[in-house]
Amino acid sequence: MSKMLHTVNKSPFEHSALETCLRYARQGSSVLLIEDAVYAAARDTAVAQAVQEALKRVQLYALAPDVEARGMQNRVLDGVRLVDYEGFVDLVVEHNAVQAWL
């Protein structure tokens, strides 16, 4: 079965990459949420309850030096995990592909 790593960079608040993304993101695979995508990881938010549903059938990743110079990390939503700049290259290593949501 082969993985898919989605990756997205812009806000959930300005624009729709992350709303189709999960759309079509099939079950088992990976988002990874980068530079202003990870407004997404917050808590408490107009698109906290989706990322929450979208949850239930892939991983979900924040990139943390994001998350960090935006200031939110006591925001991140249980469930999506922080990776550092090692674990973005993990992650693209282990999956067969990768698809950026521009």
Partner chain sequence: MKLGIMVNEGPYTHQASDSAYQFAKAALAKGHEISRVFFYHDGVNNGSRLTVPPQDERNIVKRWSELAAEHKLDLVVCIAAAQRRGLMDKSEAKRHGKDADNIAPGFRISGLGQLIEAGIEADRLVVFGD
Second form
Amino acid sequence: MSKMLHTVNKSPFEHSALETCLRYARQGSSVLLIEDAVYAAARDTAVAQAVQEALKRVQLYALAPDVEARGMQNRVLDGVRLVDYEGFVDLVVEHNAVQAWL
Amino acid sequence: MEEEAGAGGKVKKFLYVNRKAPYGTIYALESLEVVLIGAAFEQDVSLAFIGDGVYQLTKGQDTKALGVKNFSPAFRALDDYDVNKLYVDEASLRARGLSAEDLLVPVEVVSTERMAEIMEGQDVVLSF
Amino acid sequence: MKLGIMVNEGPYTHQASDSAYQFAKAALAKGHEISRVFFYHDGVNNGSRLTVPPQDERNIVKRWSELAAEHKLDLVVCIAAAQRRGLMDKSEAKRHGKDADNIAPGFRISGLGQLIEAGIEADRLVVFGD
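What would the structure be for the form predicted in complex with the partner chain, given that what you showed me was the form predicted on its own?
Below, the chain from earlier opens the complete complex, with every other chain and molecule after it.
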């Protein structure tokens, strides 16, 4: 059974929301990066290693419209899946509950 | 996960996640207002305090000089509403030089793993 | 599936209301039901019909009103949060002796119980905020 969908909307360079979320996200759950959190999906950043480490336990998604708005579309880390708003809806439906790390 | 309540209504597991300190922003106060109203709905309610959210529960809050209401005593009233599952993240307390004795209500101090388990079992997560 | 949405920030300063709107639109396009959108904290300001954004900019309030009209959405503004921030409907304005109301079409003012009810009735509740 699919578990929790976590959403994060803060830049990882400004705020600990993603770090905290990843501490609590259990094996097999999913994390969707939206708004400023999509910067966490970029390659060669100071948090990229932590994000790649997290990919071993959880599935990471980034909201493509937010990625594109911020010009990060050619820098997305391998393993991070891009979804549009309809994909966001699908993720909500497929998981038992949604937790927003505001 | 859902059970039938006596009145024929649904009972869901509600988790309120508090991650923000009081007074600097209104989130903590308005979160507590949801908890107090929500108590009338007889759901299975838990509160989680993580990060700066633990500051909501500290003893000795005195807002007189600020001219705003000190709402921390309201946490003591939660038990009267049968809201008594308050979970506080151990690492967050420790990082802030606090322990359970510094808090104004009895809480269950839990590890990250335990908190993750509690979160995973919820139907509705309200984050503030 | 029945989805509930909570919006915790006002229009324009934070992206929360935009994200919630795009999410709601996509959910409706996929045939899901949005059982309620609940506006809390500064999110109540999404319900002010007095906003006048520049013409070449999205009109966040109007967009919510139109989506509500098209899909019969229940847009609920929290009464306690609204009173603090000066968001009124006619009867509230009268009750408090105010000379005007400002709630936008499609929005209604009600209590926090509506949020809990949305959490109980909907299959999922999705929170947008900051």
